[in-house]
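Just one chain follows, in the form predicted alone, and it is written as structure tokens.
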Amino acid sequence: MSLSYDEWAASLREGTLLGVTCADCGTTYGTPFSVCNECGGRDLDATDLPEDGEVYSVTTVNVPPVGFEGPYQVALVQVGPARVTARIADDDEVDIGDGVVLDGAMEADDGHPAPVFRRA
């Protein structure tokens, strides 16, 4: 069973990370995909992702876009076999290799949620 964006967003709002895994090559993504980037397969199944992970890369946004207060950190978090782009909780600061756990979701005025992680 594939995963739609609406299903992914609803799950994130409930505190669960979902991804998709390619049935042909086993590659896992942290967001919905309709075609596997690795092999071109179209049989992608929804999969639960762990709520804890490790910071793979991180950057600090010192000049935030309109509607956001800064500075804040955005990280690429390795969660099991997938990587997820996430905001780091405002009261935490992380570095590459730090352990983090899912701390909910933030939602801007556009109604699209983004995962938020905090230091483990």
The other form holds:
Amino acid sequence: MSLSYDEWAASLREGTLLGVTCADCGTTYGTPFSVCNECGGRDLDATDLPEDGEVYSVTTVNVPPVGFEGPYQVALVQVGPARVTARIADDDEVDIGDGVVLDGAMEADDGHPAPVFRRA
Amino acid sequence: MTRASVVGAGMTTFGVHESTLAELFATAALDAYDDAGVGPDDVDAFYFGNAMGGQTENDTHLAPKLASEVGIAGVPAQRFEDACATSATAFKNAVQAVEAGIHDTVLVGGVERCTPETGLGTGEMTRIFASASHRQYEQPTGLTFPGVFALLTKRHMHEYGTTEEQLAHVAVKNHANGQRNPRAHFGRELTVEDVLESPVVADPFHLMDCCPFSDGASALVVTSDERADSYDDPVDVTGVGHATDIVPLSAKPVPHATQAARDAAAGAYEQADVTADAMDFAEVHDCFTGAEVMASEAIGFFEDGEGGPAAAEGRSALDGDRPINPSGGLKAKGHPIGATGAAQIVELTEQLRGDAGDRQVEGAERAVAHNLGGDAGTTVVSVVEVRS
Ligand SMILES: [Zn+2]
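For comparison with the form predicted alone, produce the structure of the form predicted together with the partner chain.
Okay, now the whole complex, with that chain kicking things off.
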């Protein structure tokens, strides 16, 4: 049984970032999917992703949507074999290649959590 | 091989419009009718694009409403929604329906209102645009659409050394072209310094690296290869490629490669039995300057990593060897989401007819349009040629 969004979100709120690994081809994703996009396999097991990561790309959002107050950094973070889209902690400023570490989760006003990383 | 032909093209100015969605669309559709010399009786179906009317104006089930507005109530009509690639997807389906003999003559187009005429401010509209990013794995971070393309572009800069100055050249070039387009939202003399000194929206993008929020509509009359001969000035659609890429961004193996665009371009060129080298110009989805750089590489106009230097060297200018966005692109012409893809085909049609006035690409016989939607999740690439 694949990891559900609710399980991914609950785990993130408790400080653990989960991904999924395809039992058939070994591909790891930073977020759940019901079916593996590489091989079509349905056996995607929850995997603990490492807490340490590296910034793959990052931008500072100065003009935020309603419900957010800028500026803040959003990054693609490489965590082991997968990447996730994450916020960078407010007092930090990072660039591509910087080492970062998971620093819990933030919650938008719609109640959905997002991973937060800070400078390692 | 010709798959279908465009025999009528029309669009409104892109900018700020006070009229209703229906009236705005009708302005473009009546232009297209008149250009083709057809009336409602000649239209067999309606393929219509609108991305956000439900969110921006509480207006849904728009295909029959707009069909009624333009006198074709009764024909099969359907709405397409694929974020910013909305009306290119409608166009693809219209071409396929005509090619398959399901309909002889189709009205296809799109409309959108994105300016404060909708009653929504920048923050609210930014949130609506961001609804095209992943609901659970992207939106909660506060990622915006400038942010999506900033993440792709920053990695492109890291991999290839693309610079902010090179990005700025794209804006300068498209504004110069927009000056020559009477339907463009913007168009003025702009310098690289002007771009770099404008406020940062999402680094590396300054305000002048970003397309505007625009209102507008576009429409095309598409008919079969055989029927096209009975019209004045048909142009032939010889290839339409359509591909998607994995969403969210974090799951893309090489985000800055914009894989869907590469796959869609390969499909379009293969159908048309041509290569990128045979294209006389391109209209590409330059919602942000970095998006044009990545698109110019994905459609094969420049080698990977060369898109930025090529823009700075003037190679993609109107008088360059690989012109891109003679219309001014989304950057200067404007970006009314659901109207954008079909408007690119309007530009191709006018250019290939030799009717583009001051922004004419001399002797253009074959061109390509690239329309991207969402977080590089959808791309439609179309090849259009002068009828031989
Ligand atoms: Zn697999």
